[in-house]
Every structure is written in C-alpha cells, then in structure tokens.
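What follows is one chain in structure tokens, specifically the form predicted on its own.
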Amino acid sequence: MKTTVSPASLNPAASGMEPPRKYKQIAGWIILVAVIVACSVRTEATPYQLIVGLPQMGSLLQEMFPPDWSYLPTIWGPMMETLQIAILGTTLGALLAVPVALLCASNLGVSRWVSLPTRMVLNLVRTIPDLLFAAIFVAVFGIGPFAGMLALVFFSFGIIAKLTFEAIEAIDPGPLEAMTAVGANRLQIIMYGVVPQALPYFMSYLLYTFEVNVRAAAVLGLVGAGGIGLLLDRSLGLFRYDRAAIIILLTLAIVLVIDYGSTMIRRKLL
C-alpha cells in the first residue's frame, strides 16, 4: 500500500506541531519590553524622574551661559596637555597591541597554549574601566599627566589588540596558504600576507581609538591624572558654571576637527 505524504505533514509549523513564526516575533518582543521595564523600575529611570529634573537641567543651562570667554588663555595649555596625553597614550598601546593581536590570531597557527592564555590577559585589561587604571596610577604614580597617559595606554592596549586580531581572522586566507606553498616562514606570511591586509583596519582602529582617549583623558582629571580634567573638575566644585562651559565647548571643538579629519584619512585607507 502506497503511503501519501501531503504538504502539511512536511511543515511543523503548517501542521500545528511549531507556533507560526508570528507568535515567536510577538513573544521576543513582550521579553525585550518586560526587560526593560524591569531594568527601568530597578534603576529608577522612568519618564516622571526625567519630568522632575528638566526644570533643574533648564538652571544649570542657564548658568552656564553666556560661558566665560576670558577663561579661555587659562584653559589652553592644560587642553593641549590633554591631547598630548592622548597622543602618547593611543601611540604606545597601538605598539603594544600588535604583537598581541599577531599572538591572539587562530589563524596565524600560534599554538593554543600561548592564545589562549594572551587573549585571557587581554579580556582582564579590556575588563577594567579607563578611570580604575587612572586612579591606581595616580596612587602609584602620583597625581600628574604621566598617571593619565598609562591609564590611556591600557585602555588603547585593550581596544586595538582586541579589533586587530579580529581583523586578522578575517583577512582572505588565499595569500597565506600560497606562501605557505611555496616555503615562506613564519616573518614572511606576516609581513607580506597579514600586513598588507590587516594594515587599513589596524590604523582604522587607531584613528577611532584617538578619538576616543581626547574625551577620555578630559575627564581623566577628575580623578588627578593631569590634563583639562583637574580645571574642569575646580570649575564645578567653585560651581562656575560659565567655566565648565567654555571648558565643554573648546573640548567640543576640537573633538570634532579630530572626527573630521580621521574620518578623511579612514576612506583614503579603506
């Protein structure tokens, strides 16, 4: 006897053996919903708070207007501490961070017993937040720009050792099994099989990271490692609304010329 298979019994979802994929969309939805809320509810973050604090947001806005233009020569060197601390910060841990990434990379053949251990001490480092680094280098170091500079070589270390090696293990593995044909070492695949490859996403990420360690190492002085930080910190502590103004604005400016222009070099290179 011939046994007939029809349509339905081929599809759960048809045959009421799977809820149709409508009623899983509405369900994943009602649990996003619900943890929200509930993050809402245990953080206090509900529209009636937001309600209560604008007529105080609209009086701090109100001091800190018009800002308080002769500030600005006072502010300029400490600002321009601050980029230098950016600087060195993203340099040096951008050099660290390739040997890392090299290291961490599965598909570079390094053995697991040294990528596994490096990516672990690498999570620690991306684990700990910029200002930790910065208060344990102040205690260390004492209170000065070279405490927020270490600070900001940490947190870069983590950021483009982490992206980079990621980059790496998507880069076309065609060059590399091509060298590896013809007898190329280990130095060779990696300075002319992974560089070449790998070379835009890395300065991509360095760029990107620059720009991050400017507004970093402003607010890095809040806790004594040097930069615009510490004047910023004064001005709300002598509550001179009008300083942390013209603070903001210069860090404003100048964080937008530096968007621009890594923005500018990104496309030439990708």
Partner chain sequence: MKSNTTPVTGKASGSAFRARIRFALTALIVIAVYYWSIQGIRFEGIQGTAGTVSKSILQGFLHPDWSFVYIPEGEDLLRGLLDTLVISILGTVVAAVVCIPFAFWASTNMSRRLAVSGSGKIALSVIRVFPEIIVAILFIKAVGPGSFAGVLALGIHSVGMLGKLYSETIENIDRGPQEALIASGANRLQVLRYAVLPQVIPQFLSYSLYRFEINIRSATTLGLVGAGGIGTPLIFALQVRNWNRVGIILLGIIALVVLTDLVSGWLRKRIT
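Show the form predicted in complex with its partner chain, please, because up to now only the form predicted on its own has appeared in this conversation.
The text that comes after this line covers the one chain and nothing more.
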C-alpha cells in the first residue's frame, strides 16, 4: 500500500492511490483483450460460426424429442454399473488416500524429506484427467468396468488425499499437544487426536468426490471403460438421437438424486 505523494492524494475524495492502480488495471484489461483476440484467431472461433451452426443444433434437439422411452429397460443395467463403478472407485481411492494424507500433513511430525516428495507425487497424480487414466487402464486390463473403476480409484485418490491433508493441517493442535505431553505414541495420537477431528471432513470430501465420480463414470464408457457411456457412444454413432436423449435424461436424474442426497448428508456431517 505504498503511495507516492501526488497532488491527488491531498484530495481525500479522490483517494491518493488511484492513479497508479488505474494504469495497471487498464494495462491488465488490454492484455486480456489481446490474449482473447489471439486465441480466437488461433481457433478460428467466431460468433458467426455459432450462428451458422445453430440451426443444426436445433434440428439435433428436434431429433432428440420425443426420447425413446422403450429403451429405458436396456439402459437401466449399464446405469447401475456406472453407479457401482463410482462407489467402488471412490471408496478404494479414499482408503488409499488416508495413509498418504497422514504422510503429507506438516503438523504430525513427519519428516520434510517424506512429506514434500509425497505432496509432489500427489500434485502429479492430480494433473492427469480421469478419462486419460481410463484410456490407459483399458489398454492394460481390457474393455470393461474394471478399468473404469481403477481410473476412478486414482482420480479420487488425488482429490481426497489433497483435501484431507489440508483438513488435517487445519485441526486444533491442543489435543495433539496434550497427548504428546502425557506420552502417547504416534499411533495413539492419530487415533484419538487426529481422527475424531478430521473424520467429518474426510467423509464430506468422500461424498463430494463421489458426486464428481458419478458424472465421470457416466462418460468413462466413451473410451471403453464400462458404464452408460458405451451405450451413449453407440446411440450417437448410429444417429439414434432419441436413444441418446433418454440416456442423457436418465443420467441427469441419477446425478440430481445423488447430489441431493449427498448434500443432505454432508450438511449433517459438518
């Protein structure tokens, strides 16, 4: 908040530091506009293209309605498989995340030589998107829900471990100090000092990741990793947009129900 004494600063209404900040702001906005223009030149994306494409979009939507309700029994099974992939993927990922989160937290007396590299690995895992994991696991384990589940294990592991170790670092140090003072060992400190404080957050993050994973699992099938995405891909490939519509509608309904339930439970937890 350094301000050079300028005539303007003598006038309290004009607030002395206005001029230098204003120039910087204007420069920032100009750079932003330049970047946007450069980007739209690169992608050849113009509003004109959108206007030309809109009628096609309209006819697509027209073909989607009415949705093919008779297809519903066929897609119910794969939809449930999607849920199962999400449930198992989230759970296994969360179980893997617990020890790693404990290693990463800086307030549990873990050596920096262990915690910093672990955090770096965690950051690397989180840069890889779920679909990429799925594509790789499909190559190793073959087409099917198992590859999708493994992809979600790694994906949710990254998210939950990061959020949990940050929650552990924010816990009240009082109980930990008291237990150290009376001679508790590290396992006891974790069991009785850390877990009771961090567990509600951990459960809440687990549910949140589950919500994310249901959405992710719905598209994993596009790369062959099981679930409803495979049928969506097939319907779109056969130009059966009425079937694609019912798949999308069912996905929306399931996602909404799960989001609602999960939000209710999370509100109770925290």
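Numbering follows the first chain given and starts at 1. Quick caveat, the model's predicted, so the values are computed rather than measured.
Which entry of 34, 183, 73, 58 falls at the hinge, with the rigid parts compared between the two forms: Per the C-alpha fit change, the hinge is 73.
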